[in-house]
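Encoded as structure tokens, the following chain is the form predicted on its own, with no partner shown.
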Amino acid sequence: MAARTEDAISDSGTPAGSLRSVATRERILEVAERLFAENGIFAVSNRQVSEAAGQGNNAAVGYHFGTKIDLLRAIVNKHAAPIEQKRKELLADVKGSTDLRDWITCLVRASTDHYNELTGPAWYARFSVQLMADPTLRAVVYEDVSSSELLQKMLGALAACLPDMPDDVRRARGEMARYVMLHMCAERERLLAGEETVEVSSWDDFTTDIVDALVGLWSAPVTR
């Protein structure tokens, strides 16, 4: 509790819900997301995040968020809300469809539309790659996000388009699809943030390319 009290004083005694406190939380989230994306989650301490966020008190992360796990959850939840809203909109557009491509498009576009709307340099895809690389962190941090009712509806509708596919094959292809989408988005994010003179396609074209590839992956014959 001492750290929380000291940080409250460093914030000029403003209460937790004040505008200043909200701005501090947002700054910490932004800085943490960038540092984790660029350096790896375990290579960055809460103290380093506090310092990079310009906080005089090195315990600022603990005061505003708690543990590192809590900080990771906060970053994920910050992006989960707009992605969930996009799922809602996309689901309404294809409700009742039996076209595999429609459901793959929903799953992909919910994320890529969100990335497209982020302003300035973005790090969330690269942050997500770091987070997904650790099975323990992935299970803990993504527990709430993966239980999204809208996401489960999309996955269920996709599975219904492939009724004869064995469950183990479906699970394997689901993992492949997730890794393709995640890593390709992270690579695109890196290119957009870099100084390389590489021509980068629009997010719409990128989304179409990913969907094309994943339709091929999901509809490929099962030969075992």
Contents of the next structure:
Number of protein chains: 2
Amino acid sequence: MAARTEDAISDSGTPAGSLRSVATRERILEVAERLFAENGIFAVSNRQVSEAAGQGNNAAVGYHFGTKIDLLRAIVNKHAAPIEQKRKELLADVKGSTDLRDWITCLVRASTDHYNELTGPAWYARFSVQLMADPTLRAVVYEDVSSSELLQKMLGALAACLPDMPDDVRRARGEMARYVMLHMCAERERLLAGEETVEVSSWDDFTTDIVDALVGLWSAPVTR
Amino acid sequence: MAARTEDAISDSGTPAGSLRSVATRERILEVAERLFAENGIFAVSNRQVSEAAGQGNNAAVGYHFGTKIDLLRAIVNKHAAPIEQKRKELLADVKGSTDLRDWITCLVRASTDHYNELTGPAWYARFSVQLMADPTLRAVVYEDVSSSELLQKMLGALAACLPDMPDDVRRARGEMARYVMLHMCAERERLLAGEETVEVSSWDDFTTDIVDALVGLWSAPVTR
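The form predicted on its own done, now the form predicted together with another copy of the chain:
Time for the whole complex; same chain goes first.
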């Protein structure tokens, strides 16, 4: 609370001050996402994030965001809005389709198009992998993202393409697909961030490769 | 070092003492795996593990294992040996086969048969998911497990069933398959560990469902 008051005075409520505050928040979000992706969410303290963001006051994360969980949630929300916008556009493209591949493409591209549009190095997939893996964070931060209405609409249309598949098999394949998408994006980030020069496929080929594999996964005969 | 000397005296080198020491190590490994799976690897301290294992000396983890990384490695090694044994048996069964499904079954069952044979509640898949997601731990603890010669033999035989597939596509699908297996096992653990009574498929059906999906994933046409 002391930090909050102090900062409120220095930012003084002027337009310049609040612009500065927005810029600081953005800077902290970016630095935090990078540090978490590269070093691990739990290995990096709020103090380290504040310092790496060039904040003289090493309680800056606390002042601008609150707890670490609040900071994690802010990073997730920063990406949730553009991904939701992508979903809207993609849904408009395939409206009414009964082709499984169309709906899988829709699901995959909502993520890969978003990653593709991030400028510079990306960290969000590696960050998300950690959220999904941690039992506490997964519940607190991530579950509300998967409740998106547009996402549910896509999954519903995809299910309608597979009318004879038992519900539990379809649910299981949906989970498999989610992990495939997330982890392949994270692997790609790792490759691109590595020190060695590696050949990385274009975003289009990358997306097509995932869609190919998931069409196979989703349409495979159920033998049990 | 002080703890080590003290403990050496109390265990006194007698057969009873070393039996007690083996039992303590096993108790610590089990408790650590459970706490890490349920609460997250970084949220749980060595001291908490020592206490939960009923050790009066809360430096017990340090004495018996060393650092936290050493403890994590010991948990991985505890499972690596029986999984390797499974691989040996499964390889003997399908030797010489050129059927893709045989090799995928082999890969999947090396893990699912091991999980199936763990008695009581299981935590290892949820624990492994965290190791794989964390950039530091993945490098330190997990990579040497994937260098198993028998695993490489299976992957080689599987590749031979797909002679026309570009190398990079096959590698990517291999990674997808690895994530699918690991995360589906972790989801199953979560379901079984949850407080609600849920219907969970048998290990056989669970394994068949994963194999079905991965046969589809691996044999899907490459369209790019």
